[in-house]
Structures are given as structure tokens and as C-alpha cells.
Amino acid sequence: MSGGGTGRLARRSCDIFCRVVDNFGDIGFCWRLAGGLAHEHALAVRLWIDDLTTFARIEPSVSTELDQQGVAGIDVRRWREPLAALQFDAVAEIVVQGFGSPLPQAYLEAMQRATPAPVWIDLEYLSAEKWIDEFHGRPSPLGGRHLVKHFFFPGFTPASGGLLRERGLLERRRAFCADTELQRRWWSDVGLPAPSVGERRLSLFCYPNPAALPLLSSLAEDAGARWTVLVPEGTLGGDLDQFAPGLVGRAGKVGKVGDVGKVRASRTIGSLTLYVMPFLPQDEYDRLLWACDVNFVRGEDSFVRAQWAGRPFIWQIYPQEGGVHLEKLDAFLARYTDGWPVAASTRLHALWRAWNTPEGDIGAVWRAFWAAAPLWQDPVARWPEALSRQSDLASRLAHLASDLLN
């Protein structure tokens, strides 16, 4: 699907409502959603948010006081319940319902009423399963002055909704890692020298995990090779403490929000030397995937960007009842590892399901998942390319817009 006819879209109104349930997924998804069909779309986009506090955790342009402010071109608005209509002059011709998040009734009934009414569109999460090509853009008519509802499912095929990638992310990201010398000053701003030889660096980010410190112990044993392990603060939390009692408190709290600054804490452990660093706006966090070895991921938003990065990579999917989101996990693997030479594929698979599940000897698995390194290399490399040749999420959903509007 082509951005085609997106032009027409500019200086429409878009409103894009999140609800933060994922902690920074949600929001970081919706701001680079926003960014894209503000920047690349030319669309007048208003981002409704209802937890400033875990927003500004990744944008430092962010202000948890005011409830209107302009971030990056973006108008950005505080959701309290209940939304008022005197908090919006009008619906927008656009309306985003981020991730199932039900709209403000207040909303809900000024959509109703508007002439002509507005494009509804339904964001689903991410996922590889084979039915959401089916149902992608599908309607769902709900009444009320021929209000319909357009369901839109990301995903990696061209019949889906595609992911997320701005313009030129593919060409800034080979620019850094051709570049010694851009990387060696990026690593100094994060406060750490350039990578030594014998040296691999692991970027850890990822829910609370019983499988975590067995990895850490693992990275700690290995006789082969030095491990530089870089956790988010915040994230691990108790587990990381009894690894490495005294290391969270050492850390302190984040300072600045955004500042690329300089890691909080480190502890050296065996071959394993970890260090807290506090969250990095979204264009540093992808320069610390581009940056490092092997990335963890969790969630969804990490989770594509780590795609992009064109590293081997492990997804911490988020849990839901009766293992449904295993489905999604293996769904995923299946049209990841398409291809692979078969003793890749099986041990990616052993390692993504012991770090997802309580099963497995995480340490093991990981061993034999790096021990294949020179068959799962090429591979990883040429994923993001591929997807590149599909257009991005931003477009496909400014294209059906137009298409609904015209």
C-alpha cells in the first residue's frame, strides 16, 4: 500500500488519545505515530494523554504541569476524567483510539453529532498472527449519524497496517555504525569509553523476570568473553538489587529527564559489569540499540525499534490470561526466522521462550543461541531491509484517512 493522496490530508485535524497501560510502550508508540503524521503528513495533530509523568520520561520537552502545551509542533493535551467538552473547541476530522483505549464520553457524543462525522480509526497492537490481514481497515458501523469505526492492525505484511519507521531511519542508523568516531563520542556523552576489544555490550529493558538474574549469573560465568550489560533504571528493580545488592540505591534518582547523561551506577561481577542508566529520550534509545551487541526488548514500542536496529534481539512480550500472548510470540518467530538455517531458528526460539516463560535454563539456551552467531548473523542484518521496502505505518494510516475523507 502506497502513502498515495496523503497530500490532501494537510493541516486536517487529527486527535490521538493514549491511555499509558504499558508503562512507555503506549506512549511511545502514540508520539512517534503523532510525529509521523504531523511531520511527514502535514496533519494538525492533537495528542491526548493521560499520564504526562511516564511521557516525559522519554520526551524532555514535555512539562508535567500544564495540561496544554506544544511539544515538537504536536499540540499536546492532558486526558482527565471526565473530559469536559469546553476542553476542545471540536472533534477532529481524524480520531486515533489508541490501543483499545475506550474514548471520553464527552468525546464519544460530539463525534456523534458532528457533520460529516469523523474518521474513527481503532489502533490495535502489533502483531505477525495471519488474521489480522483479514480484518485490518475493516468497519464497524455503531450508529449515530453513520458513525463507523475502522479497525487498524500494525503489522508486517503489506495487507496489514506496517510498522512504524520515519523517513531515512534505515540511512541515519547505517550512517552511525559506519562511523567509529560517532559512535566513540556518543558512548562518552552516555558516559562509558567505546566498546574494548573482547567486549560485548547488552542493553537489558524488560519486565520484572525470574528468568533475569539466571542471565545475569550466566553473562557473570562467561569465560569467553566480557559483558557490559545496560539496564534502564527502574527496570528489574528488586531482582537487580539481590544481583547486585546496593547498586539500585547507589544509582539515586534520575536527574534531568533526557539527559544522556552519564550512567548512575556500576558493579562488576566476574566477566559481567552492569551499569544503571536513566531513560533515554527515543532518538538516544535507538543509538543505544544501534550501539550495543544484543538487545532485550519489551512491549511493543522497543520491540519494533529493535527491529530496525538490525541486531539480534529478545522480546519480553507483555503477559496477558491464558498464555494468549505465546500465540503472538510464536507467531512472530515463525515469520522472523522464515529462512533461517534450522539450528538458528530452533535456538532462537528455545531462548525467546525460556526468557518468556518459567521454563527452560535460560543460561543454557543463551549460550547455545550465541554460539550460533555466524548463522544467525546475515539474517538479522537483512530483516530490517526487507521490511523497509514496505511502506510505514504513518503512511498507510494517512492513506486510508484520505481515502475515507474524499
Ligand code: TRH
The other form holds:
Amino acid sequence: MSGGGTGRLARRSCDIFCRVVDNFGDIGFCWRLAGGLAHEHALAVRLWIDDLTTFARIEPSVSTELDQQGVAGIDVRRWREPLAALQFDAVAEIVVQGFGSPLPQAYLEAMQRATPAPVWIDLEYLSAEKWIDEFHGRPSPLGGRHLVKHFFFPGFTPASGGLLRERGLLERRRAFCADTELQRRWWSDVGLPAPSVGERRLSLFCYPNPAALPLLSSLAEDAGARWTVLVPEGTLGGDLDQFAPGLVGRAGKVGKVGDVGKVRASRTIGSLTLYVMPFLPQDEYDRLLWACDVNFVRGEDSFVRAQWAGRPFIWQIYPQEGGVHLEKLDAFLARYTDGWPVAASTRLHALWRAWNTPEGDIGAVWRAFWAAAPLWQDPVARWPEALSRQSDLASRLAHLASDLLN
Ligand code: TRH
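Okay, that is the form predicted alone; can I get the form predicted together with 2'-deoxy-thymidine-beta-L-rhamnose (TRH) now?
Time for the whole complex; same chain goes first.
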């Protein structure tokens, strides 16, 4: 089922507040959401963002100099505290508070005075855990005297907030994957030849990870395949330097303005050729995920994009105190591998565990995973098709807001 525009919200105003706590996921998610609400539901969206430098890395048309700019139909505002009433003139009818970051005090006070009160959505992090279905869409006790704030939990079930998926995404991916000439041109645009026979391409986006060096060593020693590994710049800096001394430094020097999408430096060690790539714009990063044979992803947004790619992927979840994140990892694995042949699901579990904890020999579980490829290929390809039968996150948020406005 496609998201479909509700139309009910046309030209209603929406403010999204995004604070970049760490990394790229906060703005990566909020930018996609802003696009979905503006382009597919016709809302007038303002995106308030406190870190334009991080934003510009995933969306190069963003200027880091401007306090206010229009980007792809979205009114992008620099969020600098204290935010004065003059800077926002009026509160929006729908206010999305990204990932628990407190709203600016002046804005919150204006919300409290506004009549009618705005719809206030408290956007939470994605989880596959069952309990989120119960809390999704519920009023939060933390609102205020005149305001009600509602929880919004992205998730994998129809009862949750769903997943971001732009209209036509899967169709675009299928068209790309079916067109070898398009893929060849895309690889050439990023500075690489098309893959050769017997070569496997792997994108490696992760946090610092003690399993990374053993994984790279095992790829270098693989007698059965040649591996091309594409590492976004800034990923695994110290480990890469240890594995391939000087590679990261060379990547830094070669990169220059105009080289936006080009690979920056490479090194071949045994069966492995490593490339350091600059950060790609979000749409190009999607194409990288579609074009590779396997993807390592992390956090939240790249994790979801890897699912839409319909390729095998290995997720490094954002680590949390007390190992809580491992419960979330297991909750997702249980959903993802439901109905898989046991031998395939056991091997994927072992691989993801070895990538996310100090347990296990990553080289051994990696080889075991690939040996089971005939068992997991079909379910991996079917997963995005099944998920896409649900409505997308922007549509669900638009529906919730629309119900609350009426
Ligand atoms: O950058 P992240 O680690 O962000 C994380 C998560 O959001 C996590 O949940 C949060 O708690 C933490 O930050 C603070 O990983 P994530 O979520 O995958 O976001 C990366 C974004 O960067 C995503 O939108 C894809 C985008 N990207 C590009 O646009 N180009 C690239 O070349 C790459 C590698 C990523």
C-alpha cells in the first residue's frame, strides 16, 4: 500500500524541531520526514535545525551561512538559542519535537498561549519491541496545562508509527537494480568501474567496532571471492589506519571541492580492496545500498534504508547504557527472521551478535553466513515488499495530526 497524500492537511503549518545530538541520524530522519510531509501531504513545513554543518553533509544544497533558506520546498531555519518570538512569528498548527530534545522556551510559551492549541507530536526513536504499539499515539503526561503532547513511535507494525518511505521508493530501486547500464554509470560517477565477475561489493558504515579489523582481515584472506569495501569518510578512522596505514590521510588530501561523490583513496590487501568515500548525499547513499551486494549500517536511518534496499545487511545498533540496545536488536531480529529456515536465521543472529558485542569470531560467523546464502536470499529480498504493504511513517503522522486537529 502506498502512503498516499491525505490532502486533509493541505497548507497546514508544521514546525519540526531537530537537535543534532550526535552523528547524522537525527537530521537524516527529520529531513526525510520534512520532505514526506511537505511533498506528499502538502504541509507548509519549517525545519528548525541547530547544526547546519552536519545537515550540509547529507544535503549539499544546504548553506551553512544562512539563518533561513528554502531547500527543496522546505523552509529551513537555524535553531539558535535563545529563540526569540520575532524569529518564529507564530507557532505552527502541528509541532513535531524530534527525539526528546526540549523545545525552545519562548516557543513553548507561545504554544501554551495559542488558541486553538497546536497538535504536539513527541517523536521517539525507532524500535521493534512490542510495547511501543501500546504507547504509540497516546497522550503523554509530560505535556503542559493547556497542551497535550502525543507519543509517536516509529516501528514495524501497523499499530506503530511505521517507517519512513517516500512514494515510489521501491519502484525506483527496482528500476535501478534492473538496469546494468544505469548502475555502470552510477559507479563511474563515484569513480569506480562496474563490478567484475567474482567481485563482491560491501558498504561499511559503522561505529568504532572491535570486530572491524578481524572482519577486514578475514575478507583479505578470502580465497573464494574478491571483496571491494567502501568506507564512508570518518568511519573507523583509527582502525583503518592500523589496517591500511596512510589510507585515511591520503583520502583527506585527495578530496577537493567538485569531488563530491568520488572515491578518495584505495588500498588492496590480499582479496580485499578498500576505498574511502566522501559522504554521499542521502539519495546517492540509497543508490550505494542498492548497488552493493551487502551493507553494514548503523543507528536508525541507514538501518531502515538498508531494509528498503532488499539486500543482506548487518546492523550495528547505537550502543546504550546497560546493554538495553541488545534487547532492541533481538526484538528486530525476531521479526526480521520470522519464518526463515533455522540454519539461516541462526547464522544471521550469530553474525549480528559478533558485530555488536565482543562475543564470537567474526571471520567464522561471516563465512558461515555466506555459506547459507541460498537459504536467506529469498526472505531478504521479500522483506521490503512485505513491509511496504503497510502505510509509511509520514502518512501515519499526517493522519494522527489530522485526527487531532479535527
Ligand atoms: O549517524 P548515525 O549513527 O545516527 C545515530 C542514530 O540516529 C541513532 O539512533 C541516534 O541515537 C544517534 O545517531 C544520536 O546513523 P543513521 O541513523 O544511520 O544516520 C545516518 C544518516 O546519514 C542517514 O540519514 C544516512 C545518511 N548518510 C548519507 O546521507 N550519506 C552517506 O554517505 C552516509 C554513510 C550516510
